[in-house]
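Below sits a lone chain in structure tokens, taken as the form predicted on its own.
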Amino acid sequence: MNLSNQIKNDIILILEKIDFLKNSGILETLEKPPQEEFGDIASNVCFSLAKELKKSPMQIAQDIVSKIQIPKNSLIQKIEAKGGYVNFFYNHQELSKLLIKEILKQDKKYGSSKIGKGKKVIVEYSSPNIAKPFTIGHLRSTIIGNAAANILEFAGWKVYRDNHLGDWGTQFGKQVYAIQNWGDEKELDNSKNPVKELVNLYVKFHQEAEKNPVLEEEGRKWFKRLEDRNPIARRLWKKCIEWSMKEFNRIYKRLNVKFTENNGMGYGESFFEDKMKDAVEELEKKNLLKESKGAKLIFFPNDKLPPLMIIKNDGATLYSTRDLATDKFRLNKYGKDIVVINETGYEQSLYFNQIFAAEEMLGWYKKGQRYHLKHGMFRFKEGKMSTRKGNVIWLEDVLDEAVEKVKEKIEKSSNNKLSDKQKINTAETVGIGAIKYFDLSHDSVNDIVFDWERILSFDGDTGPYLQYAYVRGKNILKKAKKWKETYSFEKLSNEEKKILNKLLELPSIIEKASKELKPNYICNYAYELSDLFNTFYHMHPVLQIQDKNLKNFRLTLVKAFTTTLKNCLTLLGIDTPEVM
């Protein structure tokens, strides 16, 4: 049951006998008014009718109100005309009965929908490079993509989660050369952070190549040997993947991020090594590949996009070759109706426009089947990061620092009664949740300036603020012990009505977030809901109240709040602590 739709149906019943409102599209004009005295929902339809009816919007609104009759048990209690607007006020007793019962009945599924039923989507996210650092720069794709996949799944889509690992390319020739000349395989096997050792070797390769440029050619030769299945190159390449996945999986576990494809590992670039030939042959067969200076490129009609290189002049493949092979594989595996979403930085927009256009020219995908979910960059005072120079900010170091900073806050707290185990668990949950929320609460396309003070604040629009509101609600329920679920009360406070109105909004918020792929909509909603709950908590007693029915109702409302907030945090990939 969608109560928002039921409210709209009740409005239709109330207004159906008013002839001049037929075909007026009044439902499409309904929106939340800026001030509560203007109702719970309002319509500006009178302004669009003014010219046709040759009356002022105010007169039309008054005409509407004068002709209505509200049936018994309607979710609308009264309707007013004000300033040309028609303002509808909810019957909060009726709304409360239906809404809270529905939330507690649906529990973990409250807010879910079936708008994506029968549709399939691949969400490709994270996609770090093997043997390179998992930096703070990878965080955005990892958690935005994961949240988008969660939201789509909650909206009824069949979701496939893919991790397109960068496990192929010229850099592996350089890596193989570096391991053989300066590395120690036993040390790498036993290292707690093998990727850091691999990065040091990669940095050393470039330092040495600056002195001796011949090394760059050696790197290219070793990659060619890798492509030609040289046993030494293959063995060291596989070891690089093994060492890297050991570290990556540890980070994914901490972030509570999972993938479904290829036994949870995702299909890396190397998986498509033997599939590129078919994609290239199809391009040639459809006369889409043209030669230029020995290389092979796709040229777009009317030069609407720059040419896309598919084969280098030395015959080597590129990222684009592997991406086309990947998307052809996806069509064959998942069906022609599959939607594919790539979550990467906005700086790759041109490249994805080229790939999407090429796939439309091939007849593989139609417009709308391919989507680039873009994110901006994290900005730091230190400037840009570079793997070649070694000045990177490792993601695991950031996660550790967040956890340590929360631990320090817990130790300094005047209300610190947690056991050592609780301190560790709470610090991990709150620290990582804070980083995730800070990222997801921004519109993903915008750049973000990393700010520890704001990230870990327990006040305002932050992850710890939401987690604390959740723990506060759960503590109230825990202390209450025995009580009976009660879904309505005769006289509701203004604060209780506001919480009910906000609880009602979740399904439409999730629907909007799933259509626009904007996790920040859910962040905004969760913050507003938590803020309303905290105001209610400070103004109205729950456990101390004498009226048993009111006490039961308020406890039930608190339960509906914690259920709804937890659903939001779960969609964002944020865990809820037991204590704070």
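Coords for the form predicted together with arginine (ARG), given the form predicted on its own:
Coming up is the bare chain, nothing alongside it.
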């Protein structure tokens, strides 16, 4: 049982003998009060009992408080009635003993749970398109999807991490044509940014096609050849994947993000090339495809959603055809009870609603088994981006700029004693961490305006602030070298009590984040925790204390803090620098 529950248990033990509280659901009413003078946790149950008991909430609260007796060793120390509320005060000395010991014992596992035990989930994220830019949208998907996967895993789920690469589709006919006519394979082989060059070729194709419409036909022909396993087409298409993955893998490495499926590559769209037929046949067999102008579509009951095209009028398959084949494959491979989460931009909401509805009609997935985790847009002042016109914001440029800006800050800072190597490492970790935190700290469905100043600030609700708090804690421990772990102290300061209360919250925060798939809850928590730690740090000495017992306790508290913060950052996929 985690400690929060143990506290609730103790509350129940205390209130047990009060008859009118039976079946009052008091546990559900427990909440953190807005001010510390109202206790550590409080209940408004008296307000709902007032009518039935024909007494004022004030009177009822007083009745309760006058009737109770707190047993020895309880985690509750004091109970007060105020304004109709019942306010409970923790026995922090006792709580500290149990909680800190528990955190240090569980270490990297503190905050984890088993609520997902026995359940399996595929989290599909990133999913960039071959020969196209890795967009800021794909960055968001990578960061948010990775954090969601981490959180679910921490909550006990068996998690499969998949990458649905866009490596198939008619655009590869155009690409293959363009490479043969205007491309230089050697140059592409040796290029540091081959995707940039492939995008240029793709842009050129569309420019030329405007002047010469025959090219569109050429593109279609080359895609047909690709499908028919023409060796030239096949080889160039494979090359496109190789060139693009070189670049994408560099990004994944920098972001420290991995996938588990298909040997870490993920099952891209092309994997389903030969599996679409089967899915389409099942649709036909279940009478779910209707012809319209030569194309085949799924129509939804009462037209509650617009029809979804599955086969084009020239017989070509689509993104949707591959998604259905993918989800059928998943049922077979991972089992009928698999949960599947797709992380993409919200502009695909309608599309995924259609896919989910289709999969229910097919009898494949039940409600709750399919989930679209959506993110809004990062808005740049430069405006939106489009591949066809070629005015793209390149993700790696954004990451580089973040790192560069942090480096400048470090150079400028007065207490900069870092070696050149340390500067480079710290700038990378802080720059990337800052972008990740900025992304994750917002509710992911919202659009966010990209604001360098906010992202890289060392103050307030930012990645650098959290990393700094962590490094500060670690430094204290480093300087102390050795000490005797001490889990409690007879006279705890207010600041220490507040840290303890916060530390106690982590398991329930993670549980909530895993149920609602909201990494921002963890950001919020980590920020509040760091803030409390900083306040404590500025008010109370740790290393410069005479009282050995107190010094040992404070060091142990700092260790519990760094352990807990580290667990949050790990879940968010944010690394911590050695020095800062």
